[in-house]
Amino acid sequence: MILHVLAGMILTSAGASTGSASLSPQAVLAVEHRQELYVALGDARQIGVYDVASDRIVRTIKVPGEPTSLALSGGGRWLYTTCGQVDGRVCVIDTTTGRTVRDIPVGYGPVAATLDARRSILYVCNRFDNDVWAIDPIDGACLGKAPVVREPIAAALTPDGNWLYVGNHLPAGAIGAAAVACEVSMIDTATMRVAASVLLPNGSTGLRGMTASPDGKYVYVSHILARYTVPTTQLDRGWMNTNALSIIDVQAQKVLDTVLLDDVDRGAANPWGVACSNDGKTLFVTHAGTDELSVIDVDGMLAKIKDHPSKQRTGQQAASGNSSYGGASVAAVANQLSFLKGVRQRVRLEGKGPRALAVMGAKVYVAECFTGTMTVVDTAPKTIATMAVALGTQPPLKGPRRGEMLFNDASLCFQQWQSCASCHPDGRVDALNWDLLNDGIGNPKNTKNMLLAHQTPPAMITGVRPHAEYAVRSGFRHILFAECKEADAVAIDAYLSGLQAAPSPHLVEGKLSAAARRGKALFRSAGCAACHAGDLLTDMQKYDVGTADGVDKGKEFDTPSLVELWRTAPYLYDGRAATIREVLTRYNPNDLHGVTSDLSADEIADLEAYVLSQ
């Protein structure tokens, strides 16, 4: 593939025109030295430079694709930006002329590059190749890989370089696991090799935001804490989604505590980025689906922790134990919903959907992504202020833009407490089991994927609704237990139907491998092409497969697309099934979806590979 690097600078004003295309800022990076930050504006595909003094930006820098991630050298000179999908790559851009001087080749989704200066070591996440990469940055030489567990978004270098830890964002394995959370893996820099994974407490997905303490004591991540295994009946006291933030123990390598960040009745749905103050003593977290900034402090936090009456327990005691949240002094502050009164404060901010901070002395820079503006707090004054700066042009929200705002707006929510974006992030899977009544009681579904709801009807696991339009709307009345304007439905509905398939990891240069292309004969020879008909995959039918157990047992499925089925772990309607593979084999004793008990096992991943190719 050629690269087309667009070279040059751009000299614009805060109000300069980006065509039609929404700013949608993701990452924001504060250079100190020269009061200044870079912002990423991913869909207009710039960098823009916002002057501290003037508050605004003041030039913007074209990169040849959309920026996610930023990065920059020790002195100053070089900025990284990690940009692309499928062709990743990291532009490396002269930060004096505004020129792109190199491409670096990456991974599949990069993010979250993190620099360590002094060792001149650019690490890089490859959110669907599932590993981290570590690039010598002048020259571009990948000194090592090391494999993590699923989706790497976000990740924190401890001060000393000599660890890098790595936030997935989603629970990887089946549904039946003693706990099914999110894990954050340890990267030893010296080898680049996973030492430790630390486990969240069960029930933690959508991991978005991590960063280290200045001291490099703690790791702070946030992330989701759903209760999943209780059936969704009301949304008091965060019975569904609570908001959380996990405080790794570097020293210790596992999570110290799990603190919410919700209060008793208002959610602080959808937690995102996350900073510290240089001294350490202050922590800011972005609330993506309740535009709001918690300004904690640390000390506090802390104190309040270290005198929890479950820490004073023996630690005999304490190993006995729910163990599934970490051991029962996670258990006990996790499930407080008050536990930050006195040393959290909550700000709204001035736009919607935050996302990416940065922090530059008491002020705290706040990038919008739906809005393309920027809050900026300062936390100096005892009444914490904020005001609110345009990046650039915006164009009008409407259509599936408003619908991508909706979808991830927790305001829509009775008190606050999720959105329609906490368990189905990107219009995905939260990789989680809910017990959500449409169809009974006590029989929990797996979350499905949003891609092509529209376009398959009927809608949910057991076809209960007639088309993805009604299952909208439906799930404002039972998930979100509020009335959905229909104006915003119809929104809604124009976001989700436009989702766009994202290329399989699994395909080479784009095309089948020729494992899959063995197992495309096999798909249709074993009689899956049968109900997976078609460009989408599905007969849009609904089959008893032998799969069902419990009070489901006879009941028929809706036939699934496999379009982008790698993206969608665990399978089976209850996730019970960590892998395709066990789809085609442990959980198929009847040839009920398949007649595939007489394949060898070449053959088992001859089709496997054909299907995780879609």
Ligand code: HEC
Given for the second form:
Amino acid sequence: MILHVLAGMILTSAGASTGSASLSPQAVLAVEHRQELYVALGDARQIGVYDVASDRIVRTIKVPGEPTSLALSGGGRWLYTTCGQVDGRVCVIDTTTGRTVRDIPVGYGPVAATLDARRSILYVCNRFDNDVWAIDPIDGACLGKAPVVREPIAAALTPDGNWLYVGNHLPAGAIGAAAVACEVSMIDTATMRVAASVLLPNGSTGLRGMTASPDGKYVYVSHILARYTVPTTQLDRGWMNTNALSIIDVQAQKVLDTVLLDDVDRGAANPWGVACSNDGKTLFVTHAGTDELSVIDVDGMLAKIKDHPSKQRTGQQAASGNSSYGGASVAAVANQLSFLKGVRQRVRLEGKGPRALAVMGAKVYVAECFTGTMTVVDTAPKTIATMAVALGTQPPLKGPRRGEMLFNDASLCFQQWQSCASCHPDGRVDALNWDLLNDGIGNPKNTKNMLLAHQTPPAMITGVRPHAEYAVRSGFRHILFAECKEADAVAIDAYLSGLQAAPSPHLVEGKLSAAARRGKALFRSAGCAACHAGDLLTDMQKYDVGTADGVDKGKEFDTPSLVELWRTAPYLYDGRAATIREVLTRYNPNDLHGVTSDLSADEIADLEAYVLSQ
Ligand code: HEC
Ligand code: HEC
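Same protein, different state: after the form predicted on its own, show the form predicted in complex with this ligand.
Next comes the full complex, this chain leading.
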């Protein structure tokens, strides 16, 4: 891919060299006093040291796994990077020698390393263990663990170090609850307990980034705001997915408001990284789906929120002294496209897949995951300038990797409202229901995992699509409202059919636990294996297992694979079950879905343990 350069040059001679691995930058950290940036190069398993003066990677440091986040000690000597998956760890790197001096084991899928340099505590989110650890970065001791809601993926520490805000990537619970939305967990760092939590507005999903304002008053959170309760008959004006920023008032411990990053006729899909300028006056949000950076004037945005008609106190509220923020009034701003008009600039970036970013002075450094590039955004001039820099030699973007890029690319969608990844983040699920029109209207279906979709035809829970290839092409037509080039669809097929199952966090050292082993026997005796057969746990046939309801009554459903069920709650075609236990008890009253009524509570727990271990 040839990058368009406005100033400066593209560097290919220097930089990281990785053989066949793509650079796929995942995190950027600015070190102001050294005029350097550290860049976590995911697939390449390296940390690149980026010299700001010469705009190039001058040194690379090898790490043992794919680095996912970075933190630096106060003095700048020690660099901490989370890496690995089931074998998650924090590598402590001596920045003077580039050597890894300590390897601290942590949980599954560690991300969002956040250092409290004053108290010398490192916080790490273990995405697939659903918890957050506090670690002593010197001796590696675990000082405390806080269980959170679901896939903690982003964190922000208040400047006083008293609160760690943790963003949960996906909503938890069954569909049908009053609000289905991801939560922000507030951990009191003195006790390492979740002391409070903030539920984002109904439909919030795909939370990716967060940062605290330098004065500690606000925490900014990027996420998708899905309009999942209406049929997908249209796409324009944010009918399906909108793209949002929530502002949490730290003192009040609630959402001050949620603003949309979209314009009326142009979505700003897949908001990802969030960062503030040092003075807190400018906020930056990367849009991974549209390859843009939002540059937001914070005072202007806060003034607009304050002056919004929905925020004017009613006589009654004024009399009772209630704040006009929060509660029902949140919806009013969150429904307004172009709310940021006049206080936000959309800057086109140079590469594909901007996710991580860092701010140094007037410049913003945005790393682009699919092209292995950095766009340097200079906000000082009146017209913001951009410059593309290659972070090293990047293998050509082809095959499954190109498919992954396209799956995440909202420029393929009419008016850029969403990418396939808006509902299928990481090729998985958004934990919501959607009323797609392929099987009628008024019968929403829970989003399906892309894992094994190509290996287990037919597609869709009702089997209305003969195979996943068909579903991919009709997804473009009917969900993105766009035509897709056959070569692009083929690349997406290659990406999706190559997805590998992530090992279940319920396994113990890679093996079934004792409970899961007992559950395995029950899986056969209760008749589950008749339909959930073979390695993929499906016979690919359709049955009525007594779950069909409403418009779908009398329909048969395509037996789903049970692989990776641990990460795809809620369950059943309409997401009515929050847990596997509910599938097997509350929603199987007549033993039409395996024979479970004669099982004891312990046996149900064993069966559940087995299913969740797949
Ligand atoms: C608005 C949300 C949304 C978007 C955007 C979306 N999907 Fe889906 N997708 C769903 C839902 C919901 C289902 C399950 C529907 C059902 O079971 O009837 C699904 C199912 C599928 C399936 C079938 C999986 C199986 O095992 O049966 C495939 C394949 C698929 N989507 C691919 C894509 C592709 C490719 C794109 C982008 C072109 C895309 N989806 C965009 C919501 C979405
Ligand atoms: C007659 C075939 C059949 C048998 C027997 C059967 N299943 Fe299923 N299973 C299905 C079908 C069809 C669905 C989809 C139902 C729906 O979505 O409402 C399903 C759905 C599920 C789900 C939800 C999956 C998801 O992604 O939402 C779980 C969990 C499950 N089955 C576990 C079991 C267990 C455990 C047993 C044994 C007690 C069992 N099944 C027996 C056919 C069967």
